[in-house]
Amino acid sequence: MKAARYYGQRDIRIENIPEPDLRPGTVAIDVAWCGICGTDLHEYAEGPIFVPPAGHPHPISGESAPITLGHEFSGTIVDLGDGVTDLEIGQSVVVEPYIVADDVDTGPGQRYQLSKNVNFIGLGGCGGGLSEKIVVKRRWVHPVGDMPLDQAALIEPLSVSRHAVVRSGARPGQTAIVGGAGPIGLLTLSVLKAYGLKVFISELSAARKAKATAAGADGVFDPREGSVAEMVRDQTQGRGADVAFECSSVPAVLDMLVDAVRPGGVLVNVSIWGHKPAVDMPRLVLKEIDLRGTLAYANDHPDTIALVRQGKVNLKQFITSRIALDKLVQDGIEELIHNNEHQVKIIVNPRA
């Protein structure tokens, strides 16, 4: 089968690999659809970072590179291990791309995903996305009923969204300011909306503030016409964003989003660094505002599923390209770091 392998910085591969095996526990699944994320731009421009270097396998998968790339991906049952009952070939499914011990415990209320030695299939092993067929442990497969499977590509994402969300206690009726109108930063926005928030955004790109406006953003505001903050207060009567997202990895950003919230809100980072930025301290202090992390997400796919069967999340209107395994480095990864204004969520057909 074909499938996208990850030597190295700037080295991906589309190579014909075996078909995995079905075991006991395990679903069979045809690939439909494979989102490229920030994280695998990131792998390809400066990793390896999440994927084992070649000769340090990682202590779970027992993979190092090379290694199937693709986390964010939807497709359909075409096999069920020994064992796995309640589920049935035929099946539309997303997966929660989960590395974990076998012993850690994923039920309710669970932090997983901040077990020991956590990473993701398609990152760090277990095959991935960007390949036609992948075999996974039964606990990471999550049906989606009737939604289209393009679509169901983008739940992963989605769910950190809506786990960051939460993580911010944001309630109806508050009104949120998000830092950058990238992919996640117009999912946070969508999952607010849904959830009954007014909803300021942050951004500089012409394309990427449109977007946002035609996803539902109650206000876009461009830095370089003035205060962001100061214009989040005109908004609120002088006080400020209830809750705040940051979702670019800009320092500058980070600095709007501690001035734009009000005294006793919250400010989740959402946005993975590369590197450590300044945080304004005493303001931090003399405001009391609580900074709160987010990863990933635990337990929140099935919610997240819901958000977009029940209507309140429209996913199709990030899709901005389609394409096929074999253009995935030219016409998906350098596309997004070259033309990302344009560019929200490229999805793959490897079968294509």
Given for the second form:
There are 2 protein chains.
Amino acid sequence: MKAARYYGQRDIRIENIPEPDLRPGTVAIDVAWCGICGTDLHEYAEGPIFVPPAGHPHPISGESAPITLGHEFSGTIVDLGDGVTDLEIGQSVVVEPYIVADDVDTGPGQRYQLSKNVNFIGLGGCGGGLSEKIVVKRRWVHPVGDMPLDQAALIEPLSVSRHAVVRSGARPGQTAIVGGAGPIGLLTLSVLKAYGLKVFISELSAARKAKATAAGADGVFDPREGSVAEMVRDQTQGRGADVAFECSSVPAVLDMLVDAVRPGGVLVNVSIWGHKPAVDMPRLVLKEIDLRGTLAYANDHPDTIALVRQGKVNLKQFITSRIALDKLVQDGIEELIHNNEHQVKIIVNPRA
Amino acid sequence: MKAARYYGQRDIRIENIPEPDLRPGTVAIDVAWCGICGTDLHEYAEGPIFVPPAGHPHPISGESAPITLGHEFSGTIVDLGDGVTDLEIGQSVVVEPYIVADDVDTGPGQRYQLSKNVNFIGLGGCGGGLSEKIVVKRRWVHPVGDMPLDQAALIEPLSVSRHAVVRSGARPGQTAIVGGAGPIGLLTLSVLKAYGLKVFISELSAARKAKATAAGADGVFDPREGSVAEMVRDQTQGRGADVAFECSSVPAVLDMLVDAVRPGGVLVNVSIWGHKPAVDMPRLVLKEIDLRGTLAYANDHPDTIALVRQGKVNLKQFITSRIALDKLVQDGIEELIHNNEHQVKIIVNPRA
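For comparison with the form predicted on its own, please write out the form predicted in complex with another copy of the chain.
Time for the whole complex; same chain goes first.
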């Protein structure tokens, strides 16, 4: 079968590899669509980061580069391993792409995303969504009902946003400020709107501002036009936002959010930082702000899928391009690196 | 009466000023002892910070420099204003030294320390504990029973630590790491021990290390002897501390605490920063750490007083010097600035 294999920095190859074997307790899936994630771009341009380098196998998967990429994917069940009795061949599903030790509890309330040596299918081994087929353990498979499979490929990043929103403790009727309207900023906006908040966005790019407005932002503020924190206070009777989300990895945005959130508010950092940014600790102390890290998801997939199936989140608007696997680097990764203002999600069909 | 008056940077004068008037709803207190706080040192060496400069009266107190200093104090009730019926002349009390607007709710669960224009008695006006007598509103007066009045002067900073510990969500049986064994680090250690935690301290100074050990630390780690985070993991089956407290204002300590706290743990910043320190955001994200600011106290005084009265916190050990008001600058403030390793709390008798 065809697969996109990561060999090292700026070295991704489309190759033919053997199909994976069905084992007891696993599910075989024909991949329909796989999104390209910011993490994939980082691996390509600056990695390996999550990918275990050749000669340094991951302690759980036992694999190292080359590995098959792709962790935001949907597909159709084509076979069920022994003991898997609660799924059916033909079902549309998504995969929660974790690599964790077998004895890690993934039950309700468990924070398995923080377990030792955690990694991701499609980065740390175990196959990936940028291939025609994958076999994964039952516990990572989530049926999506009649959700179109192209949209279902966006459930994984939407779960990241859903997890971040839950981390914030946001409640209906509250006000949020989201810093940055890239893919994760837009998806976080969507979840916040679905949960009944008023949502403001800070963004510079005209193209992204338009997308935020279309996605339901109650206000889109441009830092070049004045203090965004002041604009937020103007809209909240001087109080500030109840919750804030850093989705830009820009120090000035982080600073603005510490300013824009109300005393006693919560600021969730959703973005990935390549360095240690300065944090306005004097203000964080005087306002008793909670600055919370958020990592991926844990038991978020079912509720995330429900948000989309109930029509509360429209994922279709965020699919800006569809490409075949052969064009992954040129029309996918390079396009996102050089033209990211105009793209949200590029999804890849590994069987095209 | 005698009072220590702050005129400006390095300009504190012991003067004679009129006694304050008793008004309806207020309580007149003869001050017994008043501690010197790190905040007082900052006002002296780098201020005015909290003190409203001359010509810029505080919006609630209406006062500006010169103001009477001192916000960590105990005393005896000598008179009660009209309408104060639930206290008695002769009672030993401490004052929760807030200046907030009259309409701010200070009931249970209210975070009045975050209210608009909040300031402190003894910094923002309304008299201070570094004078013979003070008159304060009933709601800020807390009886201390038979607690010795010298120890009672430490209830205010102990309430800061109690509030920080509550902010952390620490539970009995958990493990804490405290960065820095200055006055607030030592008091935070004491509260954590009173609440049944195992507590490790990171500290360089030999004198402070000895004080931490005497105060009940379960381990005192010196960063010069290796990675303190590793030492904490060695003591916690590799897991890390459940809660961490930054009490040093040292960037390397903040970094160490982000490393030493377990995944999903809470790091409370108790210290005051004069700049915006770099924060290890990559690690904060990967471990889903909560970094929480904490400011002073709110409805913490009664439980703080109970900890001492029940014998769970020994405040006596932290009183390292007693001086008369006339010696405030020379034997109090300058001593703490230049010889702080060997002092914890210097308390001042304004009537001596």
